[in-house]
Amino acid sequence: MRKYQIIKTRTPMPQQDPHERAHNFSEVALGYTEEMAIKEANRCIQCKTRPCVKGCPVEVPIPEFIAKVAAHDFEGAIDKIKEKNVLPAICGRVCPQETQCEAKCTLGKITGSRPVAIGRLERFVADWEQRVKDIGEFDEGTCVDLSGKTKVAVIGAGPAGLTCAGELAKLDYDVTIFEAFHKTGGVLVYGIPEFRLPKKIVQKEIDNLRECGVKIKLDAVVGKLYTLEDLEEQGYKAFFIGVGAGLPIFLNIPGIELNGVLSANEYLTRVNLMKAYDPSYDTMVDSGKVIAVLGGGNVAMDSARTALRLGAEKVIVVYRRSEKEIPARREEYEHAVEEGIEFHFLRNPTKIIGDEKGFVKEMEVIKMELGEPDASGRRRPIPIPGSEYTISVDLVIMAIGTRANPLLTQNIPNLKLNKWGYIEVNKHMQSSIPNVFAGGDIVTGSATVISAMGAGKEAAKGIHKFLQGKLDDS
């Protein structure tokens, strides 16, 4: 029996120099080499309790795939991952492993050192597969033909929908994804910048799903072009709704109607999905010399770092709590700091001030202090009376959250929603309509990519049981 040596030091991830990457859209993290991956995999002590698996929403067999990496069996490693995860290259890049699988790592707990770099190893293995397969242009002739099987419609091609579709295809269902946009991927392509998640990575993962027999219809707005009744007439027996929660939230303060105030959704969609980051595309996008981003989550970090790359002289993130409470991934926050983003903590906007032509010129903010914890567990920010002051800005990006878009849900009779407009589901991800299932942000509100994938996976199980007549409420 192999004895594992305790290796406390984590293998660093190579990355672009901060001063260089702040001016380009190439991927920041460069990935492990084979030697680095094997070295890091050998840190795993292969504990019997496997707590890391319990921390993974899609239950990837983490110790098993890492053991194969350590043994230089990269093909075996990717096969292990894909038993549970249909989007490994994406998860290895954007999942918050530090609060999920890596947070449970036994090595980190018993030594007080950094846990095994599970996410980086997953990314390495997925990237290795893509290099070996050398996927080029997608060939429809490589697809599995599931025509004639029971038909299931998946509405929304984000992480929840893609995962649900992939799992259903494994179960031999004829699955079609209906996507409202002209590109597949949902938030993976319109929300996450190229420097964090290259679009070619997303496309390759989607092509893998299509090879498994998943069909995709783009520019297909269910709720407008199609109703569920229309799709039932076309032979679809069950539905999964994974449309996310993409309706932006704006602060209720004076000045939000000014030119130069926009949502992070619009800003990132123009840059990412419509390729405003590429000079060869004639995509209009608001720009400014001094840009303020409101919020402290990953979307705020993405917006701020994107603005810097598009040529802003100064980018300021305004967040109403302290650095300790910032909800963004620590790595993304640290990358933003390294790149020169300014952070104004314990500040909250009170008004946006325009010039005589109706364009943003200043923003008034008030200083805050932290009181007792609120429902989120974080200390509640309280305004300090009389502490207002103004800062000069010419663009304000609101990255303070999103809510459910009613475009689809309001057009489905008898679909039960909660008071916030999100779909209510049971433990099987089944809605109030027996053949309609849902998951991801349209159920939970804004959450992580991997949690949406976990919901899609559970929904696929529920749909399979429902179509087999084996779904119960116990």
Given for the second form:
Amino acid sequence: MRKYQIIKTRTPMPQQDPHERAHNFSEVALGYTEEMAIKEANRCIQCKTRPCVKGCPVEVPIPEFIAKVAAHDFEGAIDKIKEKNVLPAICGRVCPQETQCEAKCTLGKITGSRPVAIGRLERFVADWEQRVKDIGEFDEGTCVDLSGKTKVAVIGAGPAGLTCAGELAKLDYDVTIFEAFHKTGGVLVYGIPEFRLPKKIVQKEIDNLRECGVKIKLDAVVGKLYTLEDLEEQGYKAFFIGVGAGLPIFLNIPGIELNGVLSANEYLTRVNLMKAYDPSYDTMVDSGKVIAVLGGGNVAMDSARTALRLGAEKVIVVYRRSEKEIPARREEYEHAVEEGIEFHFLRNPTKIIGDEKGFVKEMEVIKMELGEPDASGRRRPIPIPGSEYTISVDLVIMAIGTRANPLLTQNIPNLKLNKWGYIEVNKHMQSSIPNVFAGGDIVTGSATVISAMGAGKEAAKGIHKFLQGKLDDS
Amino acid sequence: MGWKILSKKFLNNEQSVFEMVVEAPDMAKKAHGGNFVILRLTEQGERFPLTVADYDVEKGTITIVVMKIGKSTTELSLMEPGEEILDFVGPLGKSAHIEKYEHPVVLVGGGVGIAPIFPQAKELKAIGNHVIVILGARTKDLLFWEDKFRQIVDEVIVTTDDGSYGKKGFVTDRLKELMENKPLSHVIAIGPIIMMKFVAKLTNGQGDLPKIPTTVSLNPIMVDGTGMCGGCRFLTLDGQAKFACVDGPDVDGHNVNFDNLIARNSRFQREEHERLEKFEHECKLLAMADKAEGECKE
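I've shown you the form predicted on its own. Could you give me the structure of the form predicted in complex with the partner chain?
Once more the chain from above appears, this time first in line as the rest of the complex follows.
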């Protein structure tokens, strides 16, 4: 039996220099080399309990793929991952591994030791595959043809929809994804910036799905262009709704109507999907010297770092709680700090002040202190009366969350929604309408890419059982 | 994959306004007055909204009427029948509210806003309303579709700012005359924001004239058109922020902060101007190059 030596420190991830990367849109984390990957894979002690697998929403066989990496069998490693995860290059980059698989890692429980860098290894293996299989342009002729099989419609081409479609194609269904935008990927293409998730990587994963027989219909707003009844008439037997959360929330303070106040959704969509950072593209994006981003999540970090890359002299993140409560991934927060983003903790805007032409000029903020824990378990921020002061800003980007988008759900009679407008589902991800399944943010509210993927996968299982007449209600 | 342009027709001598018929059979089945479409012309192009000006379920077509104002609309004006629009997304927004009213309904179309009142006039007439339209333009050359309206509605009133055609004056002058003469059930106004503002002011019941429910159509800056970006938000008079793309684009004209709407539409004015100038300059250079090439060949 092989003896494992405990190596407490992780193999570092090569990164672009913070000063340099703050001015470009190239990927920040550069990825492991083969040597680094093998070295890190050898840290895994292959413990019997495999707690990391339980930490993964899609249950990737983590120790098994890591063993393959350690043995220099990268092909075997990717096959192992793909048994459970159809989008590994994406997950390896954007999953919050530190709260999922890596949080459970046995090695991380040893004093002074850090968990195996599972995310970095997953990314390495997926990138390795994309590199060796890079045989040029996508060729429709090589796609599996599932026409004639039972038809299933997937609404929304984000992480939930893509995963569900991929799983259903594996189960031999004729799947078509209906996407409202002109591009596939949902939040992966409109939300997460290029420097965190290159769009080329997303495109490759989507091409892989198409090769497996998944069809994609773009510019198709279900709820407007087609109702579910229309699609039933076209022969679709079951539906998966993965349309995301959608509507951006604006703080209810004076001044939100000013030019220069925008949602993170709009800011990021203009820059990512519409490529406003590239002068050869027509889409415009608001610019300014001093930019304030409201919120403390990953979307706030993405917006702040994007603003910096678009040439802002100063970017301030304004968050109403303290550093400890920040919901963003630690890594994203640290990257933002390294790049020079300023953080104003325990502050909340009270009004936005405009100039005579209706453009943002200043923002008034109030100091906050933390009180008793609220329903979320985090200490509630309380304004300190009379502590208001004003800062000069050119743009205010609101990254404070989203609400359920009723565009589709309001056009499906009898679909049961909860009081916030999200779709109610059972453990099979089945809604109140038997052949309609749902998952991702439109069920849970804003969450992570991987949890949406997990839901998409569960829903595919549910749809399969339903279509075989084997779905029980237990 | 794209959406084929079936015809293009300039509606004025100046060639600044044009009508385009696009093949979109699925959309034609669902489109109604009040809806809009989002277009993207090229891979590098922006997404921009246009209101549906007509639809034909049998022919499977959507008609749009466009005024050349920026780069994208200028580029669209240069496209020819047979060519394809890269993205043509819709029908978006709420459909116009159509009901049988007791008294006549007046539809006011100003400038390029003449076009989107057409499908609403058609739908209102189809269920038996007495429909009056007021078509207004700066000058005779900018007035279009008069005959098209005459074929479907009860009365057509034409007015131009300079008096070159119809009665001289503004659409509000004509509306005021109507309001003074007979009871009206509803007013629908589509056109420049300033026009809609004054129509709404006339009908809000705060002057000498009775209040008439009034619908206006908003056309703010937007990206996705499905509620996702919030760029199209507008203020109601009671201070609420709403999204034109999902709460509209047709909204209660008596509850819109028009001044804020005007300010919000100036958001990219400078950038848009610079971009259009650059585009026109490039077009000129291309035309010069083509000409030079032609001369060389000769």
